[in-house]
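Next up: a single chain in structure tokens, the form predicted on its own.
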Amino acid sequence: MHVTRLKYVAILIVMGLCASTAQAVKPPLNRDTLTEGRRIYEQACAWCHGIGGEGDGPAGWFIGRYSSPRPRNFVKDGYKLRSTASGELPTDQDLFKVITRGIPGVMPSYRSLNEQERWQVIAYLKSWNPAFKEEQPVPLTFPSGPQGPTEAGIQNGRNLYVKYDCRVCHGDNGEGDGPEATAGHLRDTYELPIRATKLTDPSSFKNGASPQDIFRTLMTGMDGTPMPAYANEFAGQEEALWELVWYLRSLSGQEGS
């Protein structure tokens, strides 16, 4: 009896793993996928992003009427959160990551949708922008960083923070209180005021707060905002960029990996 029950549990586990694997498969791009993506979008996303994907949903208007960020306009806007170079479209995996994780303080996580449903929504929202049919986004290569920071590396990261004028927006100590920020000069592409990220509060990092997330954000920038990409400045100097990453992590006491 006990053996039979164990076999039954084992079968259920295997079935669950198979179902999870099958669920993770990206559905084919066809009419059924787009129809289901539209249904899910209109239930879960249109309230902020608008029925036509133009970022003009009623809730989004009230959330960010006078300041950035506004809900993404899927018809024509660029994308902030990407693994691709500045000015390029995001990859499908970039979109999947944002829908799954959400954006702190702005957009909720949609882990409540199963993986297939998330892919269906992505297929539908991409259908509004013809650029996705014309281009094949290619992610940048992000080398693995060192195992952890050193005291000398963090100090060098501090020097880079000063050299590249990060303090002008983020402040001397990463509190988001740099002179450009406090003067209200920071604007997005729609001329809406935008806040500098408070680097001492990793929970507010819109593109993730892990060392790899921060490295990616520094490389790609955040299109549509004052945050530039530093891929050219650090080309061939990835080790130095990692030192800047470790310094930024140290501002919130998260120096390790």
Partner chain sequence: MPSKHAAIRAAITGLALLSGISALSVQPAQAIPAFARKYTLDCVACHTAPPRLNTFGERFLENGYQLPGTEDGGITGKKSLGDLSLDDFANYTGVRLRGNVLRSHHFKQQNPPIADRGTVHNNSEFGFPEIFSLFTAGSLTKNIGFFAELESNLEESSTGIERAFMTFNNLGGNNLVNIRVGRIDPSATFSFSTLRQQLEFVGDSVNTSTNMVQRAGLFPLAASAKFYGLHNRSGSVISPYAPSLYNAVAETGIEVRGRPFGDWFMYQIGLLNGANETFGDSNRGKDVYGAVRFDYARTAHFSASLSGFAYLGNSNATILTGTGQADVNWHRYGIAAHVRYKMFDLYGMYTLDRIAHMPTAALTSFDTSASGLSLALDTYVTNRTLLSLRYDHMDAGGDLSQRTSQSFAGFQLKQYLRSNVAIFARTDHNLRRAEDGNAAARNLRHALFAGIDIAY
Contents of the next structure:
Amino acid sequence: MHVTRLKYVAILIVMGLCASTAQAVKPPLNRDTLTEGRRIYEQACAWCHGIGGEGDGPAGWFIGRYSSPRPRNFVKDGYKLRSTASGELPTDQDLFKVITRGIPGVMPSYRSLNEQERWQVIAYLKSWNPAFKEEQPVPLTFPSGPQGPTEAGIQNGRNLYVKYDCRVCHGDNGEGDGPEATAGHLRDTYELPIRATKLTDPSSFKNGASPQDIFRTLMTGMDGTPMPAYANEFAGQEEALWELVWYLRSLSGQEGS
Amino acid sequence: MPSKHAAIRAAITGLALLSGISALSVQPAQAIPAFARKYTLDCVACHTAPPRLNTFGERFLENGYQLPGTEDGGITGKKSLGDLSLDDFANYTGVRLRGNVLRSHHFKQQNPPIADRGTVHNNSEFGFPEIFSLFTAGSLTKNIGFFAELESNLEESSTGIERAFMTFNNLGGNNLVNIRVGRIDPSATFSFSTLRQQLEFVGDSVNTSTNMVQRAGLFPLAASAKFYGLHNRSGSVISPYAPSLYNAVAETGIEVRGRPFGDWFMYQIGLLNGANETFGDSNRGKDVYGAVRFDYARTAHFSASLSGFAYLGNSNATILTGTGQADVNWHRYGIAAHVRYKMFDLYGMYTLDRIAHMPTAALTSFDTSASGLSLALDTYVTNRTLLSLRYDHMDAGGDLSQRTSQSFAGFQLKQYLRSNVAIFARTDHNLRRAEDGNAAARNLRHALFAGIDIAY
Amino acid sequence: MGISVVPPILIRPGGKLTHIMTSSQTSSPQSHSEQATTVGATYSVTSLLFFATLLLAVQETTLVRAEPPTGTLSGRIMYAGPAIPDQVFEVNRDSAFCGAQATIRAVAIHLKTRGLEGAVVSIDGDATSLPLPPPPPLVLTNNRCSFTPRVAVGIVGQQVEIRNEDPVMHNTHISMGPRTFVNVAMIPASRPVGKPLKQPGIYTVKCDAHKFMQANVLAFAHPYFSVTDETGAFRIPDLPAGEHHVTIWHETLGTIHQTVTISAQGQTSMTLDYPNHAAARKP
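Switching conditions: you have the form predicted on its own, so give me the form predicted in complex with its partner chain.
Entire complex below, previous chain first.
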């Protein structure tokens, strides 16, 4: 008797789980999702990214005018803001994060689209680039979590800042005024001039300013810009990279997470 | 001639001064003005070059200060405590300071008999940026927005609310019905927006006792009144250079607007207390207007629009007859277009004004029709330098003894020291021959201005 | 198992070669044994799958029993046009090590043969579906502030291995069009970075730290390609007989096309003069 009851309970639980899965916000990839994604895209995104996703919307030119960044071309561009290795496509979560957060200076946060709408737009914009069908982006795994910053760690972070030539673009004091930057040598993939991020101003960090964000940016690099990925340099020595993160945070007076 | 040299000397001094100012500001922009602050965006996300809007900015405006395609209600960064909104004041407030550090007018005829002493003579003077505007705008909650602009104009010694209204958006569906109520600028969403000109308004001068125009104004003349001898309801003369009717800076009323069939088509219907009403409503009659706009804005960095409006005034002006005042109906019809490709922004408007219900006694001395044409082109010539050209033409109407048509060409270079700080130098030239008479529209031969435009 | 899988050659009605397979008894015994092991493993799991596999294999062998005749295309690419000045860059970073100036040779012409070095000769065609023996990594070395080799060719799936032998930091940025393939920091004594070539095409290799460093990687979906040596000579063996469209690419001179007919079991020779710089079509 008890066993039967438990069975029923189990069935109910399983059914409940199924039901909640069916109501999951991330919609399945089907025609309805794409249609809805397209409707939202054309009302919210096409102004800059263009109706065909080629980054050529009527307002897009004004972002940066003659300098980087221009709105992303969803048809053929790579992606800067990712959790995946250099050269890889972003994961859906990466795209979701950008739409939700926006990019300081150039793209507003679209938190005002509800979660499902954001997923619908993502499904639609991915449909332009066939690589999304061929490749399965896998986020990099970051084995060790952040240790808190220490005096010695920050000092070592500074040493790494010099060792890895960060100062050449970002400047000795992180003001974005390194010799390469001031000489105007920095160019993006379209040969547009691009500024080195001012590391003393975390609110301008395009890929986020939390310790995890900075760590991820260093690991993945910013594809299409002169900012390389450091994942290979720090493979197996993630603690050292965390020290660099703490140093970068210290430039704006920020403590640990 | 010596005065001309003096003007040039003054201009050079002014420009040297400006470059001095620019040399002081070498750091890149730290803060970004007004809405930009709230959405953490650069000015050019919404503007081609402030105050001109790009397509994204236009749709943001239409959506009641919410991101296009959304009903954000200002939720971005919104803090609240129960029903109390504790948003950062700065996210709802912006200031703009603009005006001329130097201006120089050059006339054919110095101080004609009727002119006020000191107003019409060649002069080059330094000033301080004289127009200070305080904006507060945003959305109170989902689909309910507000806008208020307080302007203080040193030169006109006036301070007051310029525009102030509430917006109610997306009623009945996305972009189906949007309402604005209050002191609104009807042309805000038109292809040619009166208020969004790179070449700022330069004030005219009207003799207070004789009501004669003694110095011509430099305006987008298609948007201006164009009639000589019209008066407002309280009997004061309306300058032919005053922005009016559909193209007024602000009139009190209500307007409904939307894009029910998609982005390509917009309708607009408005009902106003009546143009040229002082505060309150004399209830002589309401003015109505309607406009349609067709848009192409999709791809290849290209957008274009074509719009038309009809504005039907009802006892919205008076004229003086031999025996007293008489109400007239003042109508305006206009078409406008814009074409924008990358940095290249071309826009123009043609308007035709008619006075109806003229008292027959006054018909012989009054031209009941007038027209105006304004064409403007803005383009960046470097990443930080904006070149603007404007052609203005007014085929004036009204009192036959005064009316004079006017054609001017303006040229301006604006240097953006930062996204929100610009200096400019501008010259305007009379295209009519100097021999064509001594009226103000002919007497002003050219003018030169240099100034600053700061938004924060 | 003893079943020799001979690849089919699929010919479109128009006669254009669309599907080339490379495995022959001589070139890839390794792949056969691998396949055999796979089939055996499958058997141990489920005999049903095994029979299906066997059936398919037999079907294939019966479809194309005859060995495809192959030949070798060899020859020389030459350039007799006007001299093209080398690009000279002022070195503005690490000049203590890299030197004050860096020169990028526009064209390298052999004195005796007038042959053009570093041209890539390849056959137009689609992907092979048969697994090839994994080729050794395509090594791209940052060496004395330049890339070695300047022109690297590989097959899709092949590992590109980036190395740095210099005592200065390099920033190797490989991209195809606007999409980055890999963009990695390479400090002195970095461990090599490897990544398989994803799709066929021309990859540009740059160093974001040293603007004067450049190279190209050309990836193909088939093994029929060759880079000319310092005498301009190239050789592509085991080409299926028949008519082929040949593309010749050079980083400065651009791309030219040619059609050749490969005779079975023989040598086909092709000697080609690059047209003048202006006439060549850039990639």
